[in-house]
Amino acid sequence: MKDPEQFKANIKRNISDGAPSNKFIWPRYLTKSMEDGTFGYLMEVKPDSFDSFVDILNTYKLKVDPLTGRAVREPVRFTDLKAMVTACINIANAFRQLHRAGKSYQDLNDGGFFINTDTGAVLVVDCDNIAPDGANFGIGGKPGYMAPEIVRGIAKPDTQTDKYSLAVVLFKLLFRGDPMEGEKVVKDVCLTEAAELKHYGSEALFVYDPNDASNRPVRGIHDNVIKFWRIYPDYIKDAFIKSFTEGLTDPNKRIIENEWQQLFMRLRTEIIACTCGRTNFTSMFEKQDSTTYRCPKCGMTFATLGFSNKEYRMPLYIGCKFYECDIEQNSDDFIGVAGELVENKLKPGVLGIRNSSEKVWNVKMPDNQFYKVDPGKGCPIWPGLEIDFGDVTAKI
């Protein structure tokens, strides 16, 4: 640390400013300095319901068996696809809030997150290196996550380098691999400092660069990346391609946090959970027409609901949800559930949409008349369904 007092003053300033949101485990108090100049700080303890990003990538964590004293593996996996995509939304949103506060993280890596694998809730930790954008106190970053310009030594961490590191984190969460580790990298038996400078700095090459196939993932080594690259829809893959091609050399071409947030909100909307057990994105289902999908496994068809403020449609299946950001123009609330497709308790097989919001909806019923649907109430699903939420309308 080149200037401990300056570093300490920055933490003190962050404590005074407060956390950008509740997604951060933020420094709360500084300790007194010791005679040798060392000091510490206090923060909240991580809740037990959150697992480290490292453990999620490894798919397990080590716990000590109280009977034998031995370390045993305990699986760490997301409960479902929706929880994982929600985690991506939360990560992007956390850094959107941080950057809007005029600060940069500067050391974004797999050790900086804890995630609730049941809900997708996220806590950002290791916040002692966060500083005002443009300021740096000696933090460089972790190899594999640092932007190429930092690896090359021609730039210091800031919000633009955060955007690159954010793309790496999101890629690793979705594809379970390194965006730059392909055939070219594995040819180097030992990743020396010179090799890291080449593969992650001066000659960094995305594994799915559309114009250069020399660093493609290798079967038997990068099987996760190969498998998942086929699954995700084109708009997600295009965002990573842009981030890791144009964004490698031009920081201004990197995907901004709000754009990531919008992309993953769409991805979450396009999940289909079929009764046969197949759960995947609409890109992996057969498109019957502009408003209907078909399960390739069992043949079940899914109608969709289109919102006037979205370019895409939401598949309808029991348990699917839409959110406040879907029914209110310019809303940033991607957590609050506004509506849910449910089965009528008294009439099995009859489906309807429950109003989980605090708004009164105007809904077109089968008699072609509009009726009010109060919070907590519902309306039936039928081919001509139309819902007026106020700012936004939705139609089947």
The other form holds:
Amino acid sequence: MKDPEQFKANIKRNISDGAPSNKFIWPRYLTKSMEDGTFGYLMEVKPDSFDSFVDILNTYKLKVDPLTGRAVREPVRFTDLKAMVTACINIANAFRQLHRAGKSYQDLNDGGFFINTDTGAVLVVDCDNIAPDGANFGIGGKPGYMAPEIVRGIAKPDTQTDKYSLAVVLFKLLFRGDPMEGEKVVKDVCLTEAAELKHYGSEALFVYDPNDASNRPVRGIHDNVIKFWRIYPDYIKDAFIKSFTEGLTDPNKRIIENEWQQLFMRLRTEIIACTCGRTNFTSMFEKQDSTTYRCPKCGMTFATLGFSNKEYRMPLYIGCKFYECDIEQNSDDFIGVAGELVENKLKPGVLGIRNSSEKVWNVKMPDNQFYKVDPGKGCPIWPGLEIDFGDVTAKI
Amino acid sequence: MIRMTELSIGQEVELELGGKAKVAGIIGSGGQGTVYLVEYNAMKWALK
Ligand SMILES: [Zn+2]
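Can I have the other form now, the form predicted in complex with the partner chain, not the form predicted on its own?
Time for the whole complex; same chain goes first.
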């Protein structure tokens, strides 16, 4: 700690500024300094429904059995793919909100998040090092999460180094491995501080650098990364390649938070949950024609809905949803459901889209006429379907 | 990083704005020090 008084003044300022959003467990009240000069702060209690990012990466947590007093392993997994991708959207969004408030987190690492594995909701914790961008109170960061320029000692944490750490966090969540740990690192048996400096600093090399294959993941050691790298679509892989090649040395080339948010919103839209049980990204489904996907397991086909504000199409399956941000040009609401594909309760097999928004839609029905569809009401799915949401239109 | 002096259950900690938080238990301890469960203004809070 450089200067406890400065540090305390910073927390005081954060308390009076308030949290950037409700995704932060933010300092709320300072204690008076104790006799030895130390002090603490009060914050809200983290709800039990959130698991630590560390436990999520470990896929289990230890819980003490009240009967035997022994610690038992309890699995920690996302309920479904959608919850995991929603967590990525929320993490990117939280750091966007923080950076927009002119602050940086500084020591972003796996201990800084809690996630609800059912919904993908995110809470950022350990907010006591958050400081105005450019200010630093002596904190460095955790090896593996720190930007190379901090590891090398030539930069201090700021919003640019936060962006690097954010890419590491997202990589670990998706690929369940370390972006810089491959063959080159495994061969180097000594895990000394000097080696760490090399592999995460001056000689850091992304495991999937397209121009240098010398640090590829090793079968038997990095199986998760090898397995998951195959299933993600190119636009996700390209973002990580950019972050960990050009972005490794040039902080201006790092993916900005809003870009991550948009990429993961696309990824969430491109999930198909087939009735046969196969749930995956469209990149892992067959393409029957330019607007129809086909399940490679059971042969079921999925029509898609194209939105006027997007380059990609949304596959239609029972339970799929779109959100306020999809139907409103300037909305950032990626949680509020605007529409949902449902099965007609009276006519099984007949599918429709329910208007879950608060706006009246103008919808082209099978007689080629447009009709108003009020909130709470639905419209049938048919090959010529068009929905006019106001700002945005969508077509099958 | 703050390393608050070790506290015991039942102990009261004065707040800068006035009032006292009463230590009710330990939520967790780790690399970032101990986090205590405290009561303040009839509500439960975490103290770090
Ligand atoms: Zn299927």
